[in-house]
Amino acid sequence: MGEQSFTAMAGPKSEGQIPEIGVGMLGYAFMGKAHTNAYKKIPYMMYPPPAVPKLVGVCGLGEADVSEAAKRYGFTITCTNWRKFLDENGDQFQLFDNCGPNNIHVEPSIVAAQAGKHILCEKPLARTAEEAKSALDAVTKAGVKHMVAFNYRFVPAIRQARYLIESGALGRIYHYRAVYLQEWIMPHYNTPMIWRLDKGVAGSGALGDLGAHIIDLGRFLVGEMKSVSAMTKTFIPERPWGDGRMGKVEVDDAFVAAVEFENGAIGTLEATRFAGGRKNYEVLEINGEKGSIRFNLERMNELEVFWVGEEPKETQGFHNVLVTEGHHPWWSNWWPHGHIIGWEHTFVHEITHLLDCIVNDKSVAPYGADFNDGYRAAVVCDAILESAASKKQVDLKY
């Protein structure tokens, strides 16, 4: 597979004295669960560590639930309204981690960054590409750095992938071709109606929640789409609330799209809750001139490669690669080669990528995503909802 010049963050030691950042977080659920994570294991998984993390604050709904996750996590102030938050605490923290749902990432990242502070936001970056320039126009603005927690990035498998084809290894890249399934909101499941099915907060539904990984996918590993040809689909019109209420569903259960992209190559996209059996089936499989490249998030650990004329005709075929030698990305702060890693450790290297580009200055693009990759994924979003809308062929424009 090639070996990756690879710069980790570990080293035997540390050598002077390790700066401190504080961090404010907005939101403490799911992604606040798998953020807290990544900043505690930050300090000596990833050693000597570019800054080492201080759990400051962290603000939600409800004093309650609050108090538990700031006890639960490690955070020193609570608080349950993010204004405040930024105006009586900023004073404390320089990294705002916005894990909010949808329709809070954008205001509060704006004001967080007009206030000096970095922001690393959950994805999508906004409920629509519009609002999504306004977070970019803001930390642009501002000059703060700025990164869309588009974890996927940081799975060394599709690291590798990424080297193979900046590399050339692959040659021209022909198809790009991804599916994100999920099943959790089929009949059988009586998901009622909650954030991620109501418009006014998601913006969308298995587009933005599973469709902007694999839409940052494409443009990552292949590079900027260029047109669109989408359908989607709401299979389940009404669900009812907690307190009985129908309520109407006006996002996307699941979406299909064929996309162009600017250097040629022709792709599909594809993504649902409805898929049964699929728990985080998301699957991508690149084809080039000299050879493929398959990957499947529930086995990150793997990468499956081919390469045009290597062997015997009657022998060639895909062959499983264990991305876990000392050689590949991140692979020399964790364990000895065949020693697996998870979906959580993609997080650790999320997280440590913005901190080194904090304290060194660097650029969070091209290899994370920046606000600018979070808007262009928006604009192709949109483009699909318009397209789907519009049963046309839509030109994606920034």
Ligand code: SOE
Given for the second form:
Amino acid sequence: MGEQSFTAMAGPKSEGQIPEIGVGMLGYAFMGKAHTNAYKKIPYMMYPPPAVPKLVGVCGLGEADVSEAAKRYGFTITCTNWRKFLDENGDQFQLFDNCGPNNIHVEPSIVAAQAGKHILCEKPLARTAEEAKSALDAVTKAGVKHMVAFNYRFVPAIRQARYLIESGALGRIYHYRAVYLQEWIMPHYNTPMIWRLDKGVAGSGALGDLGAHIIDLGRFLVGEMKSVSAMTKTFIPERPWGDGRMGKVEVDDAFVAAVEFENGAIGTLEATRFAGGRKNYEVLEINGEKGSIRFNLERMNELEVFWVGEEPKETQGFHNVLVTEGHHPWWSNWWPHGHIIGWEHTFVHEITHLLDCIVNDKSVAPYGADFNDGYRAAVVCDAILESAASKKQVDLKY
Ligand code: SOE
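Please show me the structure of the same protein in the form predicted in complex with the ligand, now that we have looked at it in the form predicted on its own.
Now the full complex is given, and it begins with the chain already shown.
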């Protein structure tokens, strides 16, 4: 089995005592489940872990629901008021993990940082750049570690793409072309008004939910963005709340944008939740002087590569690489090559990185997204909305 043997499957031996980090989580739904799954896997899959997460407490709406979540996931303390949670239980955890909806990303994270907690906050960091900046300033002043859960930076194929680009293997980058397409709010789903469609809670629609990811990956893989020219669309202008009242949809159902990077590359960004047949279709292609790469989240263990001048000429074209070799990012923690991993494991890698940064005083950036990355993604999102409203190109100012 090449450089991996089954003895390697037993993994390394742990030397000495591994520190514990208490976790206080806000929210317990989709992202709460993904993060908790990661906390529980890290001790034995990222072995020896930088720290062992301890599920101290979970806070969320609905006494019965949050108690059920605590029982299901193994949290000790439950609370239904985040201020009370931080005031009364904050001394029992060191990491505040904000998995709440977008409108409660900033204030609880600021209060937790001011109490000395390290912060993991789900993306997008905030509903606007102004809000994001206030969070960035607070964590910077507090001197705590801070990360925004742009988890796709932690896909092995994406990290491999980053290594290829920063090594110069692709040469000068000409294009970044990214889409993030889903379908789950199309008419045939009869999706009612939910927080992701409520401007007051979400801030934006497909832009902040999906666009933020491909904006972050553009910054992570290609570099800083310089300007955007965009268009947004809301296809269904109103939807029923649970009580039958009709609610106005004031967020984008879809956006498209042309983008210029500071290094001269140009590209396109598109996100929608009206792309019938697309389930979680985040696809990006980067064209450089010496080669191209293409990634598809729905085939997340693969990276398509093309090398200019590759021999033999008869097979010139994109080749599909299975990014599962022992020397590929994180792969030595998992399985022999070809035994693929999934979407959930991006959170395992991401949170392991944060735990390592906390216990070993390392910088979350540049490989993890910190609050500055969250702020810069928010600036691009604001510019996309401004450009769509003004029908003009908007230069980015951070
Ligand atoms: C996280 O990985 C994520 O991309 C979320 O941010 C999206 O909202 C969800 O639709 C898919 O998973």
